[in-house]
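In the form predicted on its own, a lone chain appears below as C-alpha cells.
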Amino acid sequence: MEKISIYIHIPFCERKCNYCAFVSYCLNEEKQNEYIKKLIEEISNFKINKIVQTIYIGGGTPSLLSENNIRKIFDALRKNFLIDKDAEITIEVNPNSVTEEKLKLYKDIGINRISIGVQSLNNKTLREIGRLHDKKAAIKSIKLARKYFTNISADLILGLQHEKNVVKYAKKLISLGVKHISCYMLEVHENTKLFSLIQERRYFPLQDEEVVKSYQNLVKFLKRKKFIQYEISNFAICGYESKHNINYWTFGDYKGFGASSHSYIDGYRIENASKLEEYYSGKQIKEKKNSKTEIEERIMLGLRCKYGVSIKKLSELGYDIMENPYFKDYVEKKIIYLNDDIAYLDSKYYSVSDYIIEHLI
C-alpha cells in the first residue's frame, strides 16, 4: 500500500513573535474549540487508501491545545486513517506552554517526537524577538521532555542581533540530550513587528557575511559532534532525521489539515484558506502541478539536502540540466558532483545555495 504524511496546523499563539509571518491567531478557548471542531470535520471527511507514515502537528503553538482537544484530534486520525505502527509522530511545543502533564499526555496518545522552539539561549535576545520564555524555561522544557522522549529536536535562529556565535547554544542543547537541531536563517517579512523595528532603526540584524560565518562555524561544530547535515538547516544524529520533512523534500504525498495548510497528492497541489472564516467555509485552491514548477522544485529541494536531484527525472519532465552551462561549470569546479543519476551540491556551498540554484532553474 502507498504511503502518505499528514500535517495538522494549529494556529493558536499566546502572542505573536516579532519575526513571525506564519498564520496564527490569539484566540480564546471558545474560538479554539470552534476551530478544533472544524478541523476534526475536515479530517473525518477525507478518505484515502494509503498508510500514514508520519504525522506532524505544527503551528502556531500546538502545546497550547487543551488535553481534551489534542485527544479529539488523535481519536479522529486513528478512526479515519491506517497509521503505521512505526509512524513518526511529532508535535511542536514552546517552552512557556509545555508542561510535564502535557508531555505525559503526548506520550500516552502515541506522539514520539518533540520539536521545541528554543530559538536562542540569551534572555536579552529572547525579549527582543518577542518570545515568552527565557533561557531557564527552555532548558527546563528540554529536561522535562527527556523524561518521556528520546527523539527531541530544538530550533535555533541565525542572524539575530548580537548573536554571532550560536555554537555555544548548540553545545548546550546537545549536552541536554537533543538529537536534532534545526537552525534557520532569520527572515524579515513585511507586516511583522521586526520589520517595523528595522525600518525605524531600532533593531539591527546581523550582516550577511556575519550570518554566513556563524552558520559555517555551527556546521563545523555539529559535524565534530557526529550530527549529519541532511538539509541546509537541519542536523541530526544518525537515525533521528525528520522523516516527515524528508518526505516533503523527496516528493512524497502529504495531506494538510487546518487553516493555511498545504497538500500534495497524486500530482495535485491543494491549499487551504488562511483566514478562519474562509477555511470554515471550505475554501481551497487546487491545481495540477505543471512540469516547469516541478522541475524548479526538484532542483531547489534536491540541492538543498543530501538526497540530491535525479537528472533522469528532470529529463523526463523536459529539462536536460546537463546542457545548462552553469551546471557544467559547477560540476567541473566540483561545486556539484554526480553519483550515477543523482546530482548533489557539495555541502560546503549550502550557505550560497540560493545563488547556485538560481542559475539552474
Given for the second form:
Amino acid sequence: MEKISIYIHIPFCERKCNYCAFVSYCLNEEKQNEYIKKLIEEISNFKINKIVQTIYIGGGTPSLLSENNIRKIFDALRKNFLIDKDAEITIEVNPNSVTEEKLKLYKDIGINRISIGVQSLNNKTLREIGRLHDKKAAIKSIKLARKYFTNISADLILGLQHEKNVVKYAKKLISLGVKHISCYMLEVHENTKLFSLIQERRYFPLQDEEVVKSYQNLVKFLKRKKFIQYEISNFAICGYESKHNINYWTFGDYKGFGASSHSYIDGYRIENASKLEEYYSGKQIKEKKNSKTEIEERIMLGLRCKYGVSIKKLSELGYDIMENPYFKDYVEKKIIYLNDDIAYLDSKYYSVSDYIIEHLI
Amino acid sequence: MNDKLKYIRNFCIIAHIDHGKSTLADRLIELTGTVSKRDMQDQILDSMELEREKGITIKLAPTRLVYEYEGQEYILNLIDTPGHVDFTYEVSRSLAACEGALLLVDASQGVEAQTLANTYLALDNNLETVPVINKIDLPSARVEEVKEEIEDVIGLDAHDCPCISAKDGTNVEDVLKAIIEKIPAPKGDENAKLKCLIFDSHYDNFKGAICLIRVFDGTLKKGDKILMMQTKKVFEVTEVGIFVPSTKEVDKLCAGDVGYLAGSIKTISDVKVGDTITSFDNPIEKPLEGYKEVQPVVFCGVFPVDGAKYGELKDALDKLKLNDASLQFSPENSSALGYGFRCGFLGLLHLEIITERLEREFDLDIITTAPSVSYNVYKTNGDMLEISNPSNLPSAVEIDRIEEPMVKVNVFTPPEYVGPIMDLCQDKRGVYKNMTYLDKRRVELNYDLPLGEIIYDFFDSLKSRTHGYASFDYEFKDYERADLVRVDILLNGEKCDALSMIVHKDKAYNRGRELAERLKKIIPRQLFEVPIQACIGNKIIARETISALRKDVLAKCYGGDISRKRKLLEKQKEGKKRMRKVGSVEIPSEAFMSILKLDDEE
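Next up, the form predicted in complex with the partner chain in place of the form predicted on its own?
Below, the chain from earlier opens the complete complex, with every other chain and molecule after it.
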C-alpha cells in the first residue's frame, strides 16, 4: 500500500513572536472550537487509500489546543485513515504552554515525538524576540517531556542579536536528552515586528559572516556529539531523524489539513487558503507539477539534504544535468560529489547552497 | 526655368541641440496645414507612431509644406537634420538635397559650438543660410546681442532676420516669408535626363527598401526603369510619392521635388545613401557628387547576452545600417563574451542610440564593451595595423610605435569657466591652441586633444565643471604618435579580453587601479575568493580581492511549502541571467562598460 504523511496546522498563538511570518491568530476559545470543527470536517471529507506513515501537528502553537479538541482531531484521523502502528506522530509545543497533563494526554492519544520551540536559552534574547518563556521554563519543559517521551526535538534560531555562540545552548539541550535539533537562520520578513525594529535601528541581527560562523561552529559541535546533519538545518542522533521532514524532501506524498497547509498528492501541489474565512469556504490553490518544476524541486530538495538527487531521475524528466557546465565545474571542484547515480552537495557548502542550486536549475 | 520650379523651396533647419528646432518644425507644419490644425496634428502623430513600429527613425523624415504667399501657392520641402556633432555627416546628407538652410539660434544661449560647425557645413554646400532667432519670449532673451554674435562670429547678415518664439507662435509667419524670399528656387529641367540623389532610405516590410530622393533633373514615375549608378542595380519603380508628412502616392516626381520611390528592392545593400539614380534606358554620364564615406571613430564590441541570438543581432545591425550608412560592423570573437560584432560609430551619442535601438526596437539583450578609438600601430617589421579592439594589439616587442587620432576641439563658454576647462583639457592630454573673447559673455577655446580621451568622459566632465554652460564640438585632425600601452585585467588569474584597454603610459597605473576597484564593487561575491589584477604585459600594476561568498541560503523549507522556495530560487536565478561567466568568474554585463565610468570616482 502506498504511503502518505499528514500535516495539521493549528494557527493559534497566545502572542505572535516578533520574527514570525507564519499564519497564526490570537483566537478565543469559541473561535478555536469553530476552527477545529472545520478542520475535522476537512479531515473527514478526505478519502484516500494510503497508509499514514507520519503525522505532524504544527503551528502556531498546537500546545494551546484543549484536551477536548486534540482528542477530536485524533478521533477524526483514526476514523478516516489507516495509520501505521509505527507511525511517527509529532506535536509542536511551546515551553510556556506545555504542562504535564498535556504531555500525558499526548502520550495517551499516540503522539510519540515532541518538538519544543526553545529558540534560545538567553532570557534577554527570548524577550527581544517576543517569546513568552524564559530559560527556566524551556529547561523545565524538556525535563517534563523526557518523563514521557524519548524522541524530543528542540528548535534554535541562529543570527539573533548578540547570539554569536549557540553551541552552549546545544550542549545544554543535549545534556537534557534532546535527540534532534533544528536550527534555523533568522529570516526577517516584512510585516513582522522584528522587521520594523531593524528598520528603526532598535534591533541588530548578526551580520551574514557572523551567522555563518555560528552555524559552522554549531555544525562542528553537533558532529562531535554524534548528531547527523541530515539536512541544512536539521541534526539528529542516528534513528531520530524526522521521518515527516524527510518525506517532504524525498518527494513522498503528504496531505495538509488546516489553513495555509500544503499538500502534495499524485503530482499536485495544493495550498489551502491562509485567511480563516477563505479556508472555511474551501479555497485552495492547486498546481499540477510539470517536469520543469519537478526537476527544480528535486535538485533543490536533494542537494539540501544528505539524500542527494538522482541524476537518472532528472534525465528521465528530460534534464541531463551532467551537461550543465556549472554542474561539471562543481563536480570538478568537489563541491558536488557523485556516488553511483546520486549527486550530493558537500555539506561545507550548505551555507551558500542557494547560489549553487540557482546555477543548476 | 519653368514656372513650377519657381514655387518650390527645399530647405533644412540647423540648430544646436535644445534651440527649438522640433518646435519650429511643428509650428511650420501647423501654420501651413491647409485643412485643419487638428487633422494635421493627428496625421503627424500617426505617421510617427507607424514609423516607430517599423523601427524607422524620425530624424530626416521630410515634410512637404504648402503655403500661399502673395496670392501664389508655394511648396516648401522641409528636410529635418539631427543636431548633434556625431551626425555632422547626416546633416551633410540633408544639406545636399536643399538649396537653403534656416540657422536657428536661441535668443538667450547665443551661438554655440555646433551652430558654428553646422553653419560652416551649410556654407560649404553653397546653401543660402537664413538666421532665425528663437525663444524671444524668454526673459533672458538678448536678441540684439545674439544678432551681433551671428554677424561677428559667423559672418551672416542678421539685421532683419526673423525673431520668433516657436513656442507661442510669435512671428513664425516671418520664417515662411524668409524661406520664400531668401532661399533660391531649385534649378533643374524636368525634360532632361533623370538625375536623383538618394539622401536616405528605410525598409518597409511590404514595399521593400524605400529611397528618399531629391530629383535634380528629369521626371520619375511608376513603371520607369531606373539605374543605381554606384551599385549598378536596375529596378522598376512601383511607386513614387511625397511626404505630407506621412507617405502619399503621386503620379510623378519632377525636377526640384523631394519624395520617395519604391521598386520592390529586397536587398538592403542595393540601396546606397548618396548614390545617384538615373534612367536605365537613357542614363546621364556622370553621377552627382556623392557623399564621402564617413569613417567611424568610436568602436566597441556588441555581444548578445544570450549567445544563441547572434543571428538576430546580425539581422538587426543589417537593418539599422540601411538608413545609417555610417554604422559599421564586423564579426568578433571574444573569449569572455563569445561571438558578437565590433561596431564602429560616429561618436558616443551614435553608439548610445544604436545600442538603445538594438535593445528597444529589436528586443535584444546586449552587452557592450567599453568604447575605443582606432589606433595606427606600426610594427617593427614595417607593417601598419589599424587596431580598434585593444585585445588585438600585438605584443610590445613587435611594436615600433603607436599613433592615436587627434581632434581639434572648440569650446564655447562663459569666461568664468575658462580655468576649469583648461584644467580638464590639460588632464586629458590636451594641447592649448588658442583663446578668443567673442564678447563679454563668451569665450572660444581651441585645443588639440586625443580622441581616446574625449570618448571617456570628456563631455560629462565638461558639463559638470561648467554647470552645463559650455558647449563643445570637435573635428578630426590627424594621427599623432603617443606612448600608449595596453592594460589587461586578470580575474582569478585569467585574462578577460573584453576588459582590456589602451591608455597612455602615464595614466596606466591610475586607470588600472581604478578599474580594479570598480570591478570589485560591481562583481558579486563568488564561491571562491576572486583576485582582480590589472597588468601591463606581465607586470601587475594593481590588485584587489573579492572575498568569497559567505551566506546564500534560505535555511527553512516551511512545512511542505516547496513551491514557495522553488519560486524564490527561480526569481533569484532570473537576476543572474545578465551574468557572464569568464573562466571561473561570473561577471554582470554592466561591468564591461564600467571602464567608461572610471573618472566618476575621482
